[in-house]
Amino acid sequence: MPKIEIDGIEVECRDGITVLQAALEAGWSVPHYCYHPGLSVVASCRLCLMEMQMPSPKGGGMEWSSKLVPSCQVPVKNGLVVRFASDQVKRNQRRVMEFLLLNHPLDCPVCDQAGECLLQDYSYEFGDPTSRMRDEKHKSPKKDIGPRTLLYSDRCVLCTRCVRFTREITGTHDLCVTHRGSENEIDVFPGKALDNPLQGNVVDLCPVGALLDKDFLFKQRVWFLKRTKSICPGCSTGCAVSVDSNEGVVYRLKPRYNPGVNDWWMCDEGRFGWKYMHDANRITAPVIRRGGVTGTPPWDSVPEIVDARLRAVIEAHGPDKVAVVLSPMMACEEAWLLVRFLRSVASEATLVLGPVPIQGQLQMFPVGSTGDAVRFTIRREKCPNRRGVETIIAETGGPTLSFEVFCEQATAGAFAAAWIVGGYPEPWVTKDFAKAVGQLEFVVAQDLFPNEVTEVATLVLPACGFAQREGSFMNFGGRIQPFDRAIAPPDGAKGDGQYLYELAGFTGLYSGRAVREMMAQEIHLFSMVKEAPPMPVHQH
């Protein structure tokens, strides 16, 4: 690994990175706007300039260069000597910040970016506290550039990250720089809109408050938000995301750096697909049916009810008449706990993988790319944990059936009881499945919303949305990715992991990490689970 010297301190660097990356990874605070590790380098903002030692043109060794050099363009090389803590560099930073703020409206109190704005941060840390601007500021109109995005051109610093994203990552070329010189502006092409499946990333990329998400606009101040690490359940890619919430309400999802899976990006389908968690039609309490009468049992009686009813069915029909339908929307830990419990009561219970939703076509970006050129993929499999549940089923052993065969056999009377897990944000119960469930004597339905199964189930238990649970998902490539709970279940509900943990015979509070450690004793894959590494070079 090459070693360079920054401000008199020797720093060991990763091969193939730039001086700016090396400095950021080593803890230096180097201002930059146009640079982003996932995009091409243009060196246009001129904030990251540094002094660098170069061979003297007169011979006789090295000397400091007379001109400042963009640190985002210079690759690290063993023995390289640079400095940021010099008067010349600091003077350049102050002047560049002054130019960027000449026409900026300074409307921080009403700007959604306030609190996570690099213009605010850099103005305080690297700028000048006074302005020499006496002329009236140039004003640009606000632009509605797409169904989900607004552009406040007044605030733009022309870093061109958004333009490069639509060229290099999506390949849709939605955005461009119009006009010349001081009249430069970001805009869409005439007759077009910013409306590609990854367009929300341009708001994440914007280092100031120029590009704004209509969905989040004026909803929350970012310093009130709690940020929680999670995994997007929108498809089998398994993008690492942050859930931003406040007082039990989710306000937005943003991508987390996750190399080899989603890198810095996420699709709009996952970004905006979380609102079902706050739907007023959610099931929020257990419901039991006795004859034609329904009631709401206390949570502490649920294990006793389930155990007694299952044992009665087994005594009357045998242990092979019980089945469990495991949803690909549930976490690995939840599936393992449920299988553990049912197999402890009915050793010959049949395990079934629930329906795997498939929608649309495989989408690869940049548009039209294949092979190594693909930068992001949206998959047809619209569930996060099909492979994880399949692994639990395979490793547990015993009788298993496909979902279709289970429907046929249940309709024919092959089963007397079933625990059915839904958790799908969209309607999922087919006529054949509803008919099959109608033949069963005892049904436990664990789901988000009322449907044909919950209407006939003996016991209905509320399921949680992904941000209301903790555990892990296994993506299409077999990578197991843990995630944390961002918000509590709705009032009256209990987390799936908690009540399954209690059913499985454990006491205390459910912990995804603790359950994974128990699973690792039986399933080797879960002994190798690691958190996604932190983003190495960029905070924004």
Contents of the next structure:
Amino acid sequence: MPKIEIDGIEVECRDGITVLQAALEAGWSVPHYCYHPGLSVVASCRLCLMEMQMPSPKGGGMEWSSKLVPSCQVPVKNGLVVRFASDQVKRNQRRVMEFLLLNHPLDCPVCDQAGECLLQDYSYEFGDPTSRMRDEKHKSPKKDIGPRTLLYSDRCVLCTRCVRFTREITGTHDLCVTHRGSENEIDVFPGKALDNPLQGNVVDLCPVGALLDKDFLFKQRVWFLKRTKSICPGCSTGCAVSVDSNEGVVYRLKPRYNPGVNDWWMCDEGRFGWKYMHDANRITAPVIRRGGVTGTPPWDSVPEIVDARLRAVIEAHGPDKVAVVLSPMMACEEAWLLVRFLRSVASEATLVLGPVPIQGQLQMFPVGSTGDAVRFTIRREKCPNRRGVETIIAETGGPTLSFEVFCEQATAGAFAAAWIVGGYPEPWVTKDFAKAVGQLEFVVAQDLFPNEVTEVATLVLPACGFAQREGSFMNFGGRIQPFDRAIAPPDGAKGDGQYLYELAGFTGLYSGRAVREMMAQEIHLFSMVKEAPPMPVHQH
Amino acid sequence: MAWPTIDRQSPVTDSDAPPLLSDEVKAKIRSFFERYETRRAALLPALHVVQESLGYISWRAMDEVATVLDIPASEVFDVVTFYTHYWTKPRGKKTIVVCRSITCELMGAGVLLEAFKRHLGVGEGETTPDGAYSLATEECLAQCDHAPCVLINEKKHGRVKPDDVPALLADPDNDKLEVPRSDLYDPVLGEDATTRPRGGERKG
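Swap state to the form predicted in complex with the partner chain from the form predicted alone:
Okay, now the whole complex, with that chain kicking things off.
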């Protein structure tokens, strides 16, 4: 571990990083636009310049270099002495900020980026309060560069993070820098729009308000948004994300740095895949059917109803006539609580893993890369927790069946009661499954949307979207990643975890962490939870 | 104030139209490939060939060059607009470029440019109605010792005075080079590539 000296303070840093990265990690506030740890270094914005000690040309020891050096381009080396706290460095920062703002429209009041804009932050921290520009500002055009993204060229600082992203991470080369010098603009080739599956990341990468998400455009001021740590349920990769919400409504998803899983990125499928949570057709209250009469039971009575009905079935048909179809959309904690409850009532209950949605092809980026060159993967398995639920089924032991065999046996009359968990954003009930469910005497359906199963179920319980729940998902590689609740369940509904917690015989509020601790007593694996590291002070 | 958005989603090239680049032009571009390690490296000479053939480099031409070189069209767009030598709109048979760098400026390039404008009746970046001349300026023509200098197509003219303009315009050979052009841009087609000196070969 090399030791360097920044502003007279010794800093121990990781091998192979640059001085800028070391300074940021050690808590220095160094302005930078073009530098991003996930992209190549171009050292073009000139904001992170520092003073560095170099061997004196006159010989005899070290002296401060007369020129400033980009800290993003200098690798750390034992004994390196640099400083940011000097007049020369601060003067440079002020002047560069002034240049960058020469033609900036200063339209923060109508700009989506305001509040999370590095032009605002750096102007405040490093810039001058006034501009000396007297000439008319050059106004670059606004461009519709893709189905989901707008480019306001006049706000652009030409850091080229977006261009490098499309060249190095997606390999699609959609964006380019056109013209020269003061006429530089970011652009796409007409008709070859920015439309790759990861394009949303260019909006996150943009340190200013130049690249904006059409979906989020003018929807919400960012300072009203509450940021919650979550895990994307879109596929089995399990990207760490932030759910940005306000007053119980989700407005956007942003990736969180999670090395080894999604790094700094996420795909558009996940980024825009949360809309179903605010769908008006969702089931929001429990429903009970008694002899052709449909009613809404109070939540308090649900455990009693389930318990009584299950016991009646067991008495009439035996304890092996009960099954539970778990969903790969469930959190590990929810699956564990449900299995625990059902096995406590029906010790011979059969555990079944519901259908695992597989869609499309494995998509690896940069396009055409393989092996170590792959920087991001979108997986075919469009659910977050197949492995977690499988682990719980395997570790619990006892009778289990595959989904197909369960359908066959249930159709043949092998079961009398079942608890069926859905929670898929897309329709999922197959004809065979609906037929199998039709044979059952008592069905509890826990789902997001009405379907063939909820139509016939004796008891329907509302399921919640991922942002309305908390728990953990085990991704494709077996990494257990916790996620927090961002927004409350819809009016009338209760969080899945909460009612399963109550059914399992616990009182009080459900907490993912507390349930995980209990699970870890039984299944040691669940003590090994891996959280994404916290965001650095200056977000990238 | 209305601030229209430029639509970049719709293609500006007509995909049904016949190809712009002739087979000959494409063959000429392909003959550059063996000089470089990558096809991308042949972009600059390829664009010169296209510009010579079509007069300027249109969107459609950029797209077709990208296909020939197997590189993204956005990168061709990037390069074409970076260099002032490439024209993205139609221009006249001959292009007059007046140097605007500091040496020429001090030696009277400003007055010279005005003389060209007066004689041609067009402004900077414009083409005469008969399509004979286009007028442009460029940063430095690397002829500071012959300032003020002018480039007509590829022929340089040094120490041009405003009074010389009518004679210069009247000379039909004002763009004829006395020396042959670099082999970089005019490869001899059909010749055995291995025997020809390789212009782009790396030294050492």
